[in-house]
Each structure stands twice: as structure tokens, then as C-alpha cells.
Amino acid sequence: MDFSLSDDQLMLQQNARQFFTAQRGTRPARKAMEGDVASTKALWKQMAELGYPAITIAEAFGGAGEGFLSLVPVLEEAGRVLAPGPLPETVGFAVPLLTRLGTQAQKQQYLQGIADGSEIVTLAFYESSCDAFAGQATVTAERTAAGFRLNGQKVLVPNADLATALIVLARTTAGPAGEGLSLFIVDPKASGVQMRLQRPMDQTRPLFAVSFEQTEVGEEALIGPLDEGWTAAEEALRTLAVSLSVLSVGAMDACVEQSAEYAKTRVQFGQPIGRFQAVKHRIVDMKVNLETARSLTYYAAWALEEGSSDRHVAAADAKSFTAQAFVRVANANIQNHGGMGFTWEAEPHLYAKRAKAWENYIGSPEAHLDYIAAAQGW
């Protein structure tokens, strides 16, 4: 079994590294921290021109028609520089969801729009009063003569100010968790939609509370069958989990590189700190975490592309381990840099914040392990 990257995919990775390096590394992420939405939009447009968001979109809608593994090198390089914007939500959730369940009109508008850079999609799933990633929702979508009427509030919506479309999980029929839920794609500028900036841990990814007050959407906004939104979402959430894992692997790779370079150049007691056993061992542990995460993530990506029967378990396994490994590696990177690692101008704190912000995103590591145990019948 070989789930490593092909020569073409490695070439794509080299191309992506050159592109993100030309953006001056984490500079776009720092601009996003300053609230520079125009800069993130410009970066997204450039990525679209290079065909990155279109990699897994069918050729009929302007994409390259490649498998998920071909997206891995781009995501990994984006992760290395903490590229801003809802890239995982767009390519890791919206694209597979719409490819599988979207109507022809939805595919024509959104898949083609994602491919050419005119559509940017994010998720409106979280709520303050329930666990959306356990199949719960209090936002309602009531049937009307023309379609549906949404009411309620979502929180922790990434890049809602940048997105041109929100995928909203809403309750359409009373029922227990996982039942009676539907997915809708909603224009954030629609009547009754209001946004409020929240205070995120990772300032490179702004989060918003999004309220729906008598927001009217047409029948065409419904994605997939009515009342079966959670089943539809679960499949796409596995792809999102692997996308987040790939981005995290790229970020961990950058942390290891930063620590190794700093250990060679920072001198204490007349010698580089990399000669000290405590520092060397810590960097080795970082590298072990990185390569283990990469192996699990690459396998999960391969399993998704091949439609393997264990793809859901592989995705949960990758997300659970990688989320925790990213935190360990990012924290160790700060420790290796000493007091310098905490300073605003230095890079390590950016990666530590991203790691903590993503540790429990779309489910905690423990929740993913519980899923694995249940799926395996343990």
C-alpha cells in the first residue's frame, strides 16, 4: 500500500511553497490579525488563479477533477504559513458536500464560483447552547410558501465577513440529536442576517456570531434531503477533519524548522543551544510527533480518495492525534525559543494559538476517539 505523494503532487507542493514564500510567509496571517479583509481576499484570488481551490472540483465546473490526495500538498503548504481565510471549510467541507448532494444549479453557482475564486464558503454550525458537532441545533428553519424562514444564532463562524456563502445546520423537524436537521446555503448579506465579531484565540482567523432573524431563503438553499442534514454533514465533516489535519501537519513542520534553525543560531555559554541535550531531545520529540501525524494524515487522505471502508475511522484517528500533537509541538517551539517565543514579533506564538484554537474544532480529540471506539465495536 502506497499512499505517499506522487511526483506530480510533489511538484504541486513545490509550486505552492514558492507561492506562499513569495507572500512573505506569515505576513498575510498577520494582516488578517489587523482586520485587513482586503488582503485576505487578494490572497484568495491569487490562490484561485493558481487553481488551488479547484483541485478536487469536477472539470465540468471549472475544476481540475483530481482526487483528495492532490489537495494535500497545497493544504500542507498553506498550513506552514497559517494562510488566512476559510480554506479548510471551503475545500474540505463545501466542495465534497456540494459535489455529492448539490443540485445542478447549486453546483453551477458554488462549485464553479469556488473554482474561479468568486465564492468563499464557511460553516455556521456552532451554537452557544448545544453541541452542533454531536448533531444538535436550536436554530430553526420553518417551512414557508416560498421556502424556509431561519431564526436563531450561530457562534464561532470563521471568516463570516469574508465568506460569500454560509452553510447552516438548522432544525427543520423536532427530534433527538442527529435527526430532523437540514443543511442550507445562505447569503450572509440576506435580509435578517447580522454579524458580530467575537474575540478569537487565533486572531488570524476572525470568528463571528451570526444571527438569523426571520431570514427568508428559497427552496434552492436546501442542500440534500430535508431532515437528513446531519447524515449529509457527517460525511463532509470527515473530509474537513483530514483537511484540518493536513494544515496542522504543515504548521508543525514549520515549528520544527523554526526550532532547529534557532537552535543552530542562538548561542549560550559560548555554544549554540542545539548542543544542549535538553534542547536536542525536545526537537527530536517534535519531529517524532510531526512524522506520526503526517503518516496518519496521509493515510486518511488516501482512504478518503479511495473510498476505503475505514475512511471515517482513519479521519477521526488523524484528527484526534494531530490536534494534540500540534499543541505539543507548538508549545515546545515556544519553549525552545525561550522568552523570545512569546514576543509579538516572533512566529512561535502564532502557531501555538492556531494549535489551541483547532484542538477542539469540529469535535475534541476525546470525541473522535469515542467515535473510533464505537465504530470498531470496542
The other form holds:
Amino acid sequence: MDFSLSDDQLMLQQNARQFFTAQRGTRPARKAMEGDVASTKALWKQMAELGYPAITIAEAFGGAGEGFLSLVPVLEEAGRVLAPGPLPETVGFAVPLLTRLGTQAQKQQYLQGIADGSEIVTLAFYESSCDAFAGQATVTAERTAAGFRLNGQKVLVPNADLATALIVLARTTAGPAGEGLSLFIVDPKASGVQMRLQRPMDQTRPLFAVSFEQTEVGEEALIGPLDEGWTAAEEALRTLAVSLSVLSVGAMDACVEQSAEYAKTRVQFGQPIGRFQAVKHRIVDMKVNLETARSLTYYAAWALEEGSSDRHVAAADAKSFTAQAFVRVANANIQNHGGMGFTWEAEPHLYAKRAKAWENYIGSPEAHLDYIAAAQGW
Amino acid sequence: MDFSLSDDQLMLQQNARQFFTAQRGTRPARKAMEGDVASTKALWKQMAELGYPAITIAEAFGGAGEGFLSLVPVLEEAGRVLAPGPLPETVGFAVPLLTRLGTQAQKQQYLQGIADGSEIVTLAFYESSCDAFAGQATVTAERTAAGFRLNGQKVLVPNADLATALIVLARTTAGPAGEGLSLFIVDPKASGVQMRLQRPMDQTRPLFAVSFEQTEVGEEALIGPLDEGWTAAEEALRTLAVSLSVLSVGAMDACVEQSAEYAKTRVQFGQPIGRFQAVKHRIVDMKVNLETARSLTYYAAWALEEGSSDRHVAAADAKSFTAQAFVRVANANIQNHGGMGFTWEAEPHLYAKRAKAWENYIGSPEAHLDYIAAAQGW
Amino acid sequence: MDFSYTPQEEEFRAELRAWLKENLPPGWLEGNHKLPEDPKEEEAFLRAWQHKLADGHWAGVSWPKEYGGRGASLIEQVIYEEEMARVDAPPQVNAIGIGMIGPTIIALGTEEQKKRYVPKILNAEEVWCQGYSEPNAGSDLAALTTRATLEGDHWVVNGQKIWTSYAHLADRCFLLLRTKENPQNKHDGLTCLLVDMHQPGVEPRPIHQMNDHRDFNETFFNNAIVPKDEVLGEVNNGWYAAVVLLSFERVSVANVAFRLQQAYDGLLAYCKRHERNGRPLIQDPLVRNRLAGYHARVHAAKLNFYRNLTRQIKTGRPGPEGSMDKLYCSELLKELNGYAVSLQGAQGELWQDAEEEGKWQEEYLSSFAMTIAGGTSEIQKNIIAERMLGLPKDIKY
Amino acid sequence: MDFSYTPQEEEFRAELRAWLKENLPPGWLEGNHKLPEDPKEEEAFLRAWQHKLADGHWAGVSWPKEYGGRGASLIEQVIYEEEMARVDAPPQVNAIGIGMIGPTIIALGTEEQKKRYVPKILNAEEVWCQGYSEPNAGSDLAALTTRATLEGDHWVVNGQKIWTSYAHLADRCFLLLRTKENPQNKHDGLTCLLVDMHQPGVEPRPIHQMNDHRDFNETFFNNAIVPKDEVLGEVNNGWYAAVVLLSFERVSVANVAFRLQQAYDGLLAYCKRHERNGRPLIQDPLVRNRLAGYHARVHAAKLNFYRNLTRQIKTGRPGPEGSMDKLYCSELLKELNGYAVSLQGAQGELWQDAEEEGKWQEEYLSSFAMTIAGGTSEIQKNIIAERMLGLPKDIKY
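Cool, the form predicted alone is there; where's the form predicted in complex with its partner chain?
In what comes next, the whole complex appears, and the chain from above leads the way.
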């Protein structure tokens, strides 16, 4: 029984903390808010140089070959500063998916590319008419002589402007939810692909509607077995859910730190406001939420790495609790800052918007709770 | 627009306050806890002399002929001290039911009796196998030459040991929930009636399992039309729900007063604990809960008196909110009192137990919320 | 107890409804409630609307008739708020002037001040702002340090205010500042000045808010000049005038209570219209349960307010109950708006491109200010604790 | 990170399980967990159980082997708590002696004291209680006024303690009191005495609690006599010994975390077994959603504790994290027990006659003490705020 990060992991955390501090905290996030894609690209390049996206990629493909737990410190630090870019989608979804199901050629192209920073992958899963995470899709991929032809529109695709590859859930065979779907990895510059910005509350994380019109992709675009894409996706979505939880824990940690710092320095009625129990105890409630989310999230990360039988439930525990706790903590952080907390220049609103954006991303808390219930046969 | 009690109602409230203060607050409730039925009987007699049970009874039957709102001040004061006895069942259920559906003979016996204090009525609705408030019953009432024969067992009958009459929901014709049920008013001393104490958390309010074995009652025991007892009961249950809410508001008021008083006088760290915002603001939260419950409850009482079309929804609003708010307020009152709040001698536990006892009585908060939804066609 | 209105009150409501039907901006009744995006156009739009309200005597209904109002009773004022919320009428650009500053000048001003300022308020000929909070004097307002010194026949003002709504549009400012240094009691030595905003020494800078609006300002005073007699009330007794001004806020919370009802009705309609997992949201047991719970809580917001109003009518004075209304309504509105965004599922993370043109996102982000501006929820709780429950004041440090 | 146990730890668990199977009171493993109702019988039952534990070396597993313990590691201590919670083992009547007072005597006592007291603790030959709180010194413990004056070769003790668990059964008391009047700092001038409870000057009076139990006492000292050398640690430096004693509480919260899991599992089983409106409660969408939410929160109670434990093992010292565990677990257990009672519907208002023999009512009523005893939730929050977050201390008045 040892519930702590290893010395190597702690060192990774320290390095990541230094790196993001050197980027001046949320400055890259604020650049992204202003639509500065080049800045996010530059940040990604630096992260790749430090080996962050490569951590869980096999050594054969240029990675460090570490387990999921080694990703935790880096994601947590990235979360603290709301680092822009599709980091969770790339390392939390594409890497485990391709590691498990990719062909040798796919691994060589994408895993190696992710490891060296040349590939940035995002997800095209949601559609306006259906919540993709219920295993549905109206985008179609028809068989052609050379591969497949995609038609239809995806929405809420994060960082599609930056990504070099989209993983697309598409229907290959008629069928009910969860069946007849396949996963494709598609170049966003392929013919017939168009994208339109969907203005999000969390402007650090631009979203796009991506449409496919007669988009031809080769046989090699198919990831995993045909028609069984949903099963494949589901497993990787658990890893993504935990990755989002880790990033959220980092962000919550930043919120607690901001509130504590402000409460120590902001003086009203001749006293630091942290002396008033209304503020003081609210920060404690934030802290308890944070540490509880952290416990559940670390445990889920461990369960994923170990392949433990409760890993799916642990992921749902972590995501459902953390998503709600992050909203509570980030919103309390605004209130603790008073009028200042409501300004654009201050940090708290960035976190509150991220919290709300991720509340329902990859399944609402209710959906994850439903999963917990179903998994236990209730 | 005038959201206040009339001068007459305020005077009634003052008198009731004086009366219950003269009874030394919760002393009658504590007597009841010790099983002293005689004491509760004596209290009831005094209340009857002051005309409390008679307020809404027509003048023709010895009552004051007032509307439901005039009951509010008395119930609120009774609630403040957790006055024992089936006051809500008698004035909140039996009186409106008999007023609307009783025969002249029934009115003369029971309304007149309630008005002069000789009749005390309680409800025998719940059964161990079904939640009576879903319109079900397994107790049967078979037709006989002279009337009906009752068989079966009711549970959770409040103050059956004190009551002179039980209103019993029984099945007279086979049918689905809500149909084929009838209401009977039965003398607990009738042959074949047996009662057994069911030890309750709220010992101020003893509950009984009441069984009927071949209990013969006359034709005159039937209240309202045969087989339509549930419809009749439902309307009166709304009045009972509001009555319970009013009593609860009075009890919540006592909790707020106790906490405020204790916080002003209990000194720790050289300060009255009411100076610590953890305590101070919690009492404010209690106060907001109290006043919100009061607003909803007074409004529901007004809607009942006026026969306004939203009276049923208003009753459900009041009962669902108040039931939950009372638990919150009473429990916070214990915490505010620290270790003292956990003792038998101190007042707070009496209120916490009453709150929990009434949380689900006459329908859980969820059931009332369901009603609100259904009533609006959702 | 009586929840009905008198015929006279119903007539007041009917008259207002008829006027609104005639006079709301084009398309407004059909649901187009957008203000012009360009700030200049927005200002012109708002001033025109205010002017139109004044012409119809619907700008300051509580004002005495002699000053262009209607001498409306408290209940009529509430009916006014209810009707304006019902049609989501455009805001009054001079709301602070009309709601608080005008009445304060009428109550405490000299005849000269009344003549000079009051007639230009209702029609927004002169827009007013209110300078109270400072960067280091928020909840602790009396800690303010903006100061004025008398030099000959005028005051010279230096310092910085913050959260001054509409200061960037304002012609005049009701400014609370310090005129005596190191008083024994920090509430002493304050003075209210009526300041011309159009002078070199005054510079409002809009604050960029988390909802991407810029309604509030920082306002810098750098040797700004105020004629000696432009004091409202007495020199060094400005705390009194400042408190009188706040006492005119008594029905403003009605507006929030009615907005709550509007928001709830809108959310309900949304849940009936939108499906999730193949059925209308309203049929989801969790949604149904939660919306039914809000039914009572939203209704109670109005009921609480009506009780407070009745008390005000009977006693003739506002009271700490207003703090309870403010606390209850602002916290509930924030919660309700957050829930509305959650109900949109993953698409709720959009903003302007979200469903219903991003209306819920807009409301959600804006509602964070509601539990802070005009006294934080914590300050309201202190007021309720100390004035309604008699609990001890926080330590005087 | 590693959530598995070493073979040695698993062996420890297996050995304990085997011992419990053999030695638990008759019927206990079959679900009959009732203590005798008669107080005398209950006392005899508890002393016998304690004695049996001691014989098996399962009374004080953390104690050094030389004193009859097992020198168990922190993790083994936690395994012990987990297994005892799993079978809902009877309480140890001398829990305070074993958990805190014995270790404190071993750490700070004289050789003479160790020889005299320690051997009689594990087998409950001498039951101990702890006298800290007073009617006017609860959260503000250092405000205590019970005092001792030295008269010749003995201390004379006067005053009143409260919340002294098991004082009515206790043979000895670990008593914190004042030996110097009007110290500069109220933490100075305190002393810990080891007091014989069987003397005329000591009178414990059981407190009737809201759950109808009488586990706690008021204890009156009226010229009680304590030999001069029965001081633990130094005279006038008793605050130090008092704090050392509390530091031995480090794994006691584990017990609550495991009880939480037991309660949750029991509630889940209840909801699978019981129907409402014709279907098992667990299929009610509201119940299902709420129980799924508790799944994470209950698991987290243990995880939080394990993280704290890991930190303790690495740093070798307890810390304010224990306050977070206590706060989290006690608040959650109270909430969960309340929900369990609610789930019984109208029948939940019964007590001893409720479903499952009133177990949930018993737990619910008892859990109100959990957020108060051993430091209220408010005190825990202050500790967390000040020691984990560096927030300012409450004003020193």
C-alpha cells in the first residue's frame, strides 16, 4: 500500500511545473483565447521537446514506454495553467487507442509523430443531433474501391484548427446505437473537409464544426476492426475521462491556491479576508473537494495502468465526482475574489469556464453515474 | 396585495403563544415522550376550551366558522413547542373532510365533538405492505346487513391511544390503486380493534399498529360516497399537508430562536460563538430556510381558504420544501449547540426527530414534487 | 392576507401594458431583444428608449408627479417591475439616476440642486453614475480613500473609484469621498459631491468583465474640480446621504425575483421542447424532480418579496429583509442559470453559438456578479444576522 | 503507487480473520450484533471481550510486543481497523486507554508509571477515561478551569469535566487541569494527572444523549486526591502531554472510513431488497443516481485516508490531513445515515421498531455526535485552513 507518486513521477512533476511557470502560467491559454493558434503550436512543440506527449508511447515508436501514472504529473501541471491544445485528446485517447488497435503502419505514422511532436490528434465524435457518447453517429463512411468515403458533420471538435489528424466516429453499417460504427483517422486537410469555429465559453479551447463532403480516405484510415469502433472507442474514452479528471485536479489546485493567496493578502475591515470564516471555511471546502477528486483520480489512473478489473468504474467515479467538484471549486474561487473575481484580467473566470466546459464533456456526470450503476448490475 | 396575518389572526397568535408558554414550552411534549397520555389529554382539553380545534368548524356545530388561515397562527404556535396530540390529523384532516362530506349526523357527532373537545380524531391510513398515500389498502370492509365488517391491519397511526375516532381507509371493492376504497370513521374501542405501540424516533408522537378483526361498524361509519374514498381523502390530505407545514414552520422558528439565543450567550475563545461566521452564517441560512418555508406555507393556506385553482400545487410546493427545510434547520440547530445539542435534556434533538418523522409523512418530498410535475402536465 | 390587486392597481398594469405594446422598440414583442452591438449605437438606442419612457411618464414611476413621475405606490412600483421583466424591456441607461440619485436629491438637495439636476434625469438628458466602491474599499466601504480638499470656492478631488456602472456614459457622478483625514470613526468625515464627469480630471476606464461586457468602470479622479456648493447634504456627514440613497433600492430586488420566474419559465419550455436519449428532457426523472423543486423555490422568491413589501407598506420603512431577498434571489438565479447550461449537455460549453443564441450562457456568466455586486452574499448574511437575529457584529478590528 | 498488500500484511489479515472466526461472541458472525441491554451485563460482556482480545494479543496491535502488543505497522493497524469494521466487532471498553493513554504513558511516563499502569490496560483490568472538555471549555479547550493545588504530598482536585466517555466504568482518568492560575498564555500552567476514579471525591454522572445512550459523562471532582508523583510529563507543561496523547489518534479515523463502506454496502443491499411502488428501490432513477454518487464519495473516504497514511509513513508524523479525513468522513456518514432513514419512507420515522431492527435510526441519531465530538467540524476546518493552507488564525481575542 503506497498511495503516492514515485520519485521519478515527482521529478517529472517538478520539471513540468518549472516549464509551465516559465511560460508564465495562463499566458498561453490567454493567447489561445485571442485566437493565436501559432502560440499554441509553439507551446506544443516545446512540450514535445520535453517528451510530454511521448510518455506513454512505446519505446519502439520513440516514446518513453511509461505507464499511465507517469502521465499524471504532467497532465496535472498542464491543468494548473489550463495549457491550450488537444493534450487530453492526443495522449488520453489517441495514444491508448492506437497502441492497442493501430496497425504497425499507423503506429509508425501517428505514435511516432505524436512522440516527436509532428502529429496532434483530436476527436470528431459529437454531432448536433446526437450525443456521440451514447454510441451514435449519422456521419457515414461508405466503402469505396480504395477505402472509404465520409459524409456528414461533426461538431464540438476541439482544436481542429491545430490538429494534424482527426479521429472520426462514423457509421459503416446500419444498426442500433453502439453497433456498425467504425473509427477513422483523417487528415483535416483532406478534400471535402471543412471547418467552422463554434464560439465556446471556454475560449482557451476553440471548438469546430467539421463537415465531410465526399471525403475519400484510404483503407489505412480505419482504426481497429470494421463496425466495432464503438467498443474500441469506449475503452479509450475511459482513459480520456481520467485524463480530463487529472487536468481538472490540476486546475482545481490552482483555484485553491489562488483563493488562499488572495485571502491572505486582500484586506477588508483591517483584516486579511482569510480571517473571516465565511471565506476561510469556503476555501477549506474547496480543498476537501480538490483532495477527494485527486484521490479518486489517482486511483483511477492506477487502476488503468494496472488493468485492474474495477478500472472502468473507477474512471466513472473519478470523472463524475471531479467534473462536479471542479465547477463548485472554480465558482467558489470567483466569489472569494469579490468584484475582482468577475473581471477578465483576473484568473478565476478562466477556470470557471473550463470547469463548465468539461462538466458534460465525454459524458455528463449523470451518464457516468448511470454507468456505475449499470456496471454493478443495479 | 397584503401578505400578512389579519389583526384578529395576530391576536390569536399572541394568545396561543401565551398559552403554550404557560405550559412551559416543550414540557407537554416531554411528558408525552414518557408515555404520559393523561398529560396530553389534559392539554387537549385546555386547547379545546380555548377553542383551537373549533376554529374552522361551522358555527352551526359549535365552531368559530373561520377560514383555514385562522388556523395558521394556532398551528404555528403549537409547532413551536411540538405540542403533542393529533392536532393536525383532527383539524387538518378530519374537520375539512367531515365538513365537506359528512352527513348531518356525522357532523353533529364529530364536528360538534371536536369543537367541544370530546372527540379527537386520528388517521389509520398506512399499512406495512403499502404506502397508503399511493391510494392503496389491503384492509377490507365487507358489506354486512347492518353496515361493514373490517379486517386487516393499519400501521403508523398517530396517537391511537388518545383518539376517540379513527378514520380508516379500507377497500370496499376490488380495483386498482385509487379506486374501490372507502373512508370509515371507527371507534377504537369497537370490538376486534387492537393496538400495539410502534416505538418511534419522535417519542412525542406515539405511533400504533391498529388491527381490525371482524370489526363491525354501522352504515353511519361510512364517510362520503362508497368506493370513492380516495378522491375524498386526497383533497383533505392537501389540507393536512399544509397543516403539517404550518406546524413545521413554527418548529423551525423555535430552532432559529434557540440557535440565535445560544450563539449570543455561549462563549468560547472569549467571544459569543455567534461572532464566528461559521455559526453566524449558518443561522442565517436557517433563517432563510424558515422564511421561505413560511412564505410558501402561508400562501398555500391562503390558496386553500380561497379555493384558488393552484391550491393543490401550492400545498405540494409548501410540503415538499418545508419537509426538507425543517430537517436542514433542525439538524443545523444541533450542530450550533455543540456537545450540548446532542443531549436529551437540551431542546434541539426533539426538533430534529420531529423533522425526520414528518419528512415523509403524508408523502415524501419526491412524491409531492412528482405531483407538482404531473399537475402541470409534464 | 390577500394576493389580489385593487382595480386601480390593475388599471395601472393595463395602462403600462398598452403603452409597452405601442412603444417597445421594433421587433421587441416578437422576441428580438438584442441591443445594438456597436457601443455608440447602443448608447443612442438606450438614450432614445429612456427618453421615450420619460415622455410616457414611465421612466420614474415612484417619483412625485411634480417631477415627472406618477407617485406610484410600492405595489404599483412592483407591478411596474413585473411588467418590465415580463417583456424583458431594454434597461434604463439612467437607472441609477432615476432609482436612487434623483430621489436622494429630491430628499436632501437644496432647492437650487433640485432645479438644476432633477428635471434632466428622467429623460436621460443627464446620465448619472454612483461612485462608492474603491479597489480597497469593497465590502468595507467606509475604508474609502478618495478625497476632496477645499481650495477657494471649489473642491479638488483625487482618488479612484471602481465598479461605477455606466460611468463611461455618465454626465454626472454622485461621489462619496473623504473630506476629513484620520477621523475617530471611519464613517465620519465623508461627504457626497455631485461631480461633472466631462472634465479633464475625470477618466472612466471600462472594466472588461468575465461575461465579455464592459458595463462597469474604474473611474480616476485627478485634481477634478467640483464647485463648493455641489455638496449633497452636509459636509463631513456624507455617510448619512449615502445610506439614504441606498434606502431607495427597496423595490429593485423585485426585478430579480421576476427575472427568476422568467428564467424558470424559459427553462421549463426548453425542457419540454428538447430531447435527450429519445425523450423530452422534462420526462427524465432527474430533470423532472429538479424542476419541480425549483417550482417552489422560484415561487417563494416572489412570495418572500411580497411579504417584505407588505411589511414595508405597514411600517413605512425598508429593512434588513431586503438583504434576505437579495441573498435568496441572487444565489438561486446563479444556480438556476448554471443548471440551464448543464441541461444543454456537451453543447452547453458553447457561448454565442449555443442553443437559443447563447442566452443561457450569457445569463450564467453574468449571474456571477449578482452575488457580489451591491454587497456580497457574505455582507448580506452579516446584515441579516446582526439586524434580524441580533447576533453579534463581526469583531471591530 | 501501489494498492496491494505485502504477503506479511496479508498474513496479518488472515491471522486476525481466523482469530475472529474462533473468538467472536456467539452468534456474532451470524449477524446478531446486540450488546446486552442491562448495563451491568453489558459491562461484563465488554470486559470479557476486551480480556479475550488481550489474550490473543489483538487488543493493542500498535503496542510494542514487550507490552503485549504486536508492534504493528501503520498499515497493519489499518488492516486491523478494516477487519474489525467488517465484522462489526464489539467495541473495546478500554479503547481510550489502549488507543491513546497507554501509548502516552509509554512515551512520557516514568518507569514506575509504566510498570504500574501499562500491564493492566490491554486486558481491561483497569479501564481508563480521558478528562479534557469542560462545560465552558469545548472547542476552546485551553479555557479549562478544573484545577489542582499541591497540599503536602498530594494534589487536591476540584472542578467538572464533561463528555468523558466510559467514565462510569473507568478505574482511572487521564486528567488535564490547571495548576497555575492566571498564566500569561492560557496553554501554560496545565498539568496531566493520573487519577484514581474510585474515591469519594470523584463522581461521574452519565449524560443522557439524544440517541438514548449514556456513553458520555459529566465527571465532578470535589477535593479528589492524587498522589504528588502521579503527574504525566512535567507539572505546568501538561499541554504538551495532552497534544502527544491526541497524536496517537492517527488511525482512528480509518475506523470511520470503513464504517462508511459498511454502511454504504448495507444501504445498497437494502435498496436491492426493498420495493417501492412495485419496483426495487435501486431501480428508482433518483435512488440509483444518488447511490451511484455515494459510490465515489464513500470510496474516496478510504482513498483520502490511504493517501494521508502514506504521507504519515513517509514523514513519520501525523498532520492536519487527519482533520480533513475526520471532517470528510463524519459529515458524509451523517448524510448517508440520514438518507438511509429517508429511503424507508414513512416507516423511517420508527425507531427500535423500524425495518432492520432500527439499525439505521440508531446510526442516524448517533451520527450527530460525529461532527461534534473530538473537535467539531468547524474546529477541523480551522485546523485545515491554518495548517494546510496557511490562512490566518481566527482573531486572538
